[in-house]
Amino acid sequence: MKDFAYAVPATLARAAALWREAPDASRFLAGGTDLLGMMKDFVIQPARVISLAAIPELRGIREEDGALVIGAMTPLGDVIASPLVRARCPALVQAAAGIKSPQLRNMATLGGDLLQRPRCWYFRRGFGLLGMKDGKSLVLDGEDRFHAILGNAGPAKFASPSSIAPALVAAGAELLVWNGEGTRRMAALDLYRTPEREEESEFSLAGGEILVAVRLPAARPASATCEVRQRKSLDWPVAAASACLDLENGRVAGARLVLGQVAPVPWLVDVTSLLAGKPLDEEGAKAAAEAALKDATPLAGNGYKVQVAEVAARRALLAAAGKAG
């Protein structure tokens, strides 16, 4: 690992000021479960690492004006254990609990998971976010079994890796972001973008902006997350799905389905038109899952992900409705 300076500011203002001193050479540090690994592999080599661990307003879980606010530096283990989160958003708890390692759950943070970099092995071996060499895509000419099957028409073939993002997007969560002068709000889905050029980011945050907290709305839709892994322990999902249902007298009034690990961004599908006014049953869940994947364009080696994602979507919808998938 390359030598680096380490700073531990106590306020958001100081953290932003440290960033401005050397914006091209600085990185913010959350739990470190992703950043430090990339530094050890020389994928990222910052001259300064700015820890956010000592900033008190970035931690904790609280209710505020009917909404549930979770600090970005809150460990995932705290999210899983929180009675408030369990009552308000089961899909979020299930997504966090899918990370089986106790060490990771206790170190990884909510914000760190949302801003996790792609697991694409070409990116992790130093070939850039788009996995290019000599102007050609290494993904298209190489191993692609864990890459995107949706939203992959452009040069970005990686799959968004966040375990937490699908649950938050499905729940209609907002993010609170510090921009150096104050806090702005953005929809959770708007954090993500599909880059078209190597110099672009997969996130919409401006340089030096800090994710402060996640805000879950006061409404409490029925929700669930389903992930499919090759192995049950210490493995990343092949595909995932989070569903949120507005139910009235047992019938669907609204439905949001978000697929994870299948596109460069969390893939939001509004399946309300398919399900509205009906009790959610196996047939309806299957139809909605198939509709969510109808535009899939798998690569040479990942066609299997279409069926896997359909299974995850169907199970998430049924679980949100309180039925076994």
Contents of the next structure:
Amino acid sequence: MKDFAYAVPATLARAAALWREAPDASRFLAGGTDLLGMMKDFVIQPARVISLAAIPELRGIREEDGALVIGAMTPLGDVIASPLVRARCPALVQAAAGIKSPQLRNMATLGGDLLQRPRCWYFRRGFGLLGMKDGKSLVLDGEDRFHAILGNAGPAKFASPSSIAPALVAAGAELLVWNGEGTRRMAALDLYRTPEREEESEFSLAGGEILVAVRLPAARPASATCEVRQRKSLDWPVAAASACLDLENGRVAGARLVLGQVAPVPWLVDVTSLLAGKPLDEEGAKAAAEAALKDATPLAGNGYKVQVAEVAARRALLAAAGKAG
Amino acid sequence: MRELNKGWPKLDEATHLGKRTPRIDAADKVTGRAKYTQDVNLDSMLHAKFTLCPHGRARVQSVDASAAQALDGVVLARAIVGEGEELEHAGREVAVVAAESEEIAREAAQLVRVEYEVLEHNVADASPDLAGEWAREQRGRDQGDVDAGFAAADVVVEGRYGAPIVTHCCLEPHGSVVEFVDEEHVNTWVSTQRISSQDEDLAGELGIQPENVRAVCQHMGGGFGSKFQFDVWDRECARIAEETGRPVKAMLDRDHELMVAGSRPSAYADVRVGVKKDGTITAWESRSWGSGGAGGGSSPRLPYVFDKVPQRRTHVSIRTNTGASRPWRAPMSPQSCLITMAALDDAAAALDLDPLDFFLKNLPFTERPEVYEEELLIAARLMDWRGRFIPRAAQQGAVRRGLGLSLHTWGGYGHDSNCSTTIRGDGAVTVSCGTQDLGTGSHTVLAVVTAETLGLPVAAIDVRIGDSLLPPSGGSGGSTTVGGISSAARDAALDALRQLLARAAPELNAAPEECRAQGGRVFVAAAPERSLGWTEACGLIGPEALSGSGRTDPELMADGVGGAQMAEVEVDVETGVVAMKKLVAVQDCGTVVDLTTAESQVYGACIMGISSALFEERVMDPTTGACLNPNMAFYRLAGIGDVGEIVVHLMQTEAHHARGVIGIGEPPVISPIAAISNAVANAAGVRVPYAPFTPRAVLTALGKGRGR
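How about the form predicted together with its partner chain, since we already have the form predicted on its own?
Full assembly next; the chain just shown is listed first.
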């Protein structure tokens, strides 16, 4: 790890000011479970690390006007343990609980999970976010087994790594972002973008912006997350799906399905038209899952992920409806 | 004095031998008192790290270490390869840096600028179609009348099977610490499987006398065959210590460890098996291929265990630009076992026979049919095979259950070892042996044997190992340690005991050969009431301790074990996820010294086998030749939730006990991949050709998923 300066500001304003002093050389630190590993591997070598741990408004879970606001620095373990979150968004609790390491759940934060970097092994071995060498994609010519099967027509072949983003996007969550002067709101999905060039980010935050909190809306749809992981112990999902169903008298009024780990961004599919007006059953879930994957464009070695994602989608929908997958 | 029984006591007469003694160093390990090489930190110690070649194959054009040297805290930075030198794989050490802290050394190693001429490389080994300079056909082998065998077959079953390169992934990485005491005397702490000869290598490197080198390895975090060599990091550690006059620690980082510090060769094969309708095997033909790195690789032993079958085999050795293979716990055997047992299991399935019946029927083709039959039947009972076996492809639903079995064999004859046992006037007993404990239980074995022989509690024995100043002992490879050290310890303890009885006998008005030591007392065998307490007897020794010396004793050891394993898995045929439910391991190893640590060896082997069956694979990038997963997030090992229930049954009858001590470290790691492969095939209804049995491998075999 390269030597670095370490700052622990107590306010958002101070954190933003510190960042502005050396924008290109600074990184914000949340739980550190991702950033520190990349620093140790010399993938990222910031000269200054700005911890967000001492800023009070970034922590805690509270109800506000019917909505539930969860501070970005709230550890995932606290999210899982919260009766408020559990009552409102089971899909989020299930997604966070899928991180099968108490150490990670205790250290990793809600915001850190949303903003973790892709696990593309070319990126993690120092070949850049797009994994290019001499103008060619190392992924396409190489080991693509965990890469994207959707939204991968451009140079970005990595898969969105966040465990909890699909659940938040499906739940219609908003993000509160400090931009140095005030707080702006954005839809959770809008945090993510697909970079077209190596120097572009996979996040839409402007430099120095800080994710403050996640806001879950007042509505309480039925929801569930299904992750397909190979290991029972700590393992990243091969593919995952979160589903939120608006149910009226047992019939589907709205249905949002979000796939994780399959595209450079969380992959939202509105399956309402397929499911509306009927109780959700095996047949409907199957049709919706197939529809979600019908435009998949797997790479040479990851066609199996289409199958896995389809199963995850079907099982998540059925679980959200309270039916065994 | 011949009367003291030199042989092992019978099973029902032993106090400690073959019973359960908890690992005597367990408390030290769980409290952190046990110090590993990684834990050695000396005053003013420097840390060494290496600059590694990023290319699959390259020629070094120039190395410029000036930027590294200029970093604050760096003491030394220099090239360790010459200009023009060809490097055969990514991860090869190009330069070394020594600094005041590990972090500074790591940062400096990144600052060394190396110009390379990048050369063509190959990292692919899974296909038999590689040709040209990368592939080398080895001489084939025929045994028996193969053509007649196939002509006599009712059915010929064909299949492709194999396992990729995996790493040893020792939890304690390779490395050493070197300290000059003065110009001629050196201490080294090193994570090694052969402490007794480590002093010679280091002395040779430094041009000093071996007796002036003290090498220490009290505890070790695994070696599995990869820690025999005096490696480049050991060499550089010593040189830097000599040049700087400061202690130096050179422990590998995980990526370095996984790229260069040991791997198991891959092995794949196309197999044809001829069988009669009744299940009798008539012929075997295999064409195998695989790689162990730039040197190619050795061929698997095919067919494995059933080696009396008429057979024809050929092998193609493939050179890959990957870190060289090192012996991996039962070298080539897990791969050979997988290929053989999977092919035979497919033959049984083609004939619609229960594999248990099929394997039992063909045991005459093995060296030890009676042992395998006994072990298979015990395993079948522990697995409830007869009650639970369902033929292939006879299940519906997403999650399907499967059973599979496998047989294996190993030698395990003890190596040459020396041992000394001292008894002091206050009754204290010390056993000393220049062996090492890889985590296998060597400490405990020495204590159990010595306590048994002297009639004392295990806790009364002070064990000293892991030091080149102690009586020399062999390297820990080939499952040779337990036979070597247990027989040497028995010999040494008996020697010491004879001397003690010679002092005590006059006090008991008996001849020494009439006396015995048992239950903490020394007594006349024919009149046990004529006795002395242990301390009382030792009081007769005087100020100078008694010292007994011992050597490995062939009469206390034996060679050759069998073993049968059965696996139960659940396969989700929609996601391809395989879950271990149960692994039954039935194992013989002659005389069991300590039942608890012997069983632990089998448990550990099963876990390691499960891990390489389901998860492990070193992934290389075809374009750059770089290793893509040299860390513990991407190089996946089984976690505690992934191993399922493991049932270990050691064959501990008087007949097995009477054979003598045989090593057990390797045999039980051989079968898990094969048994699991067969269980997966039984559950999924199709053979998944290559380990690891990941969702991708399983779904591809099932023809599910889209694209190529």
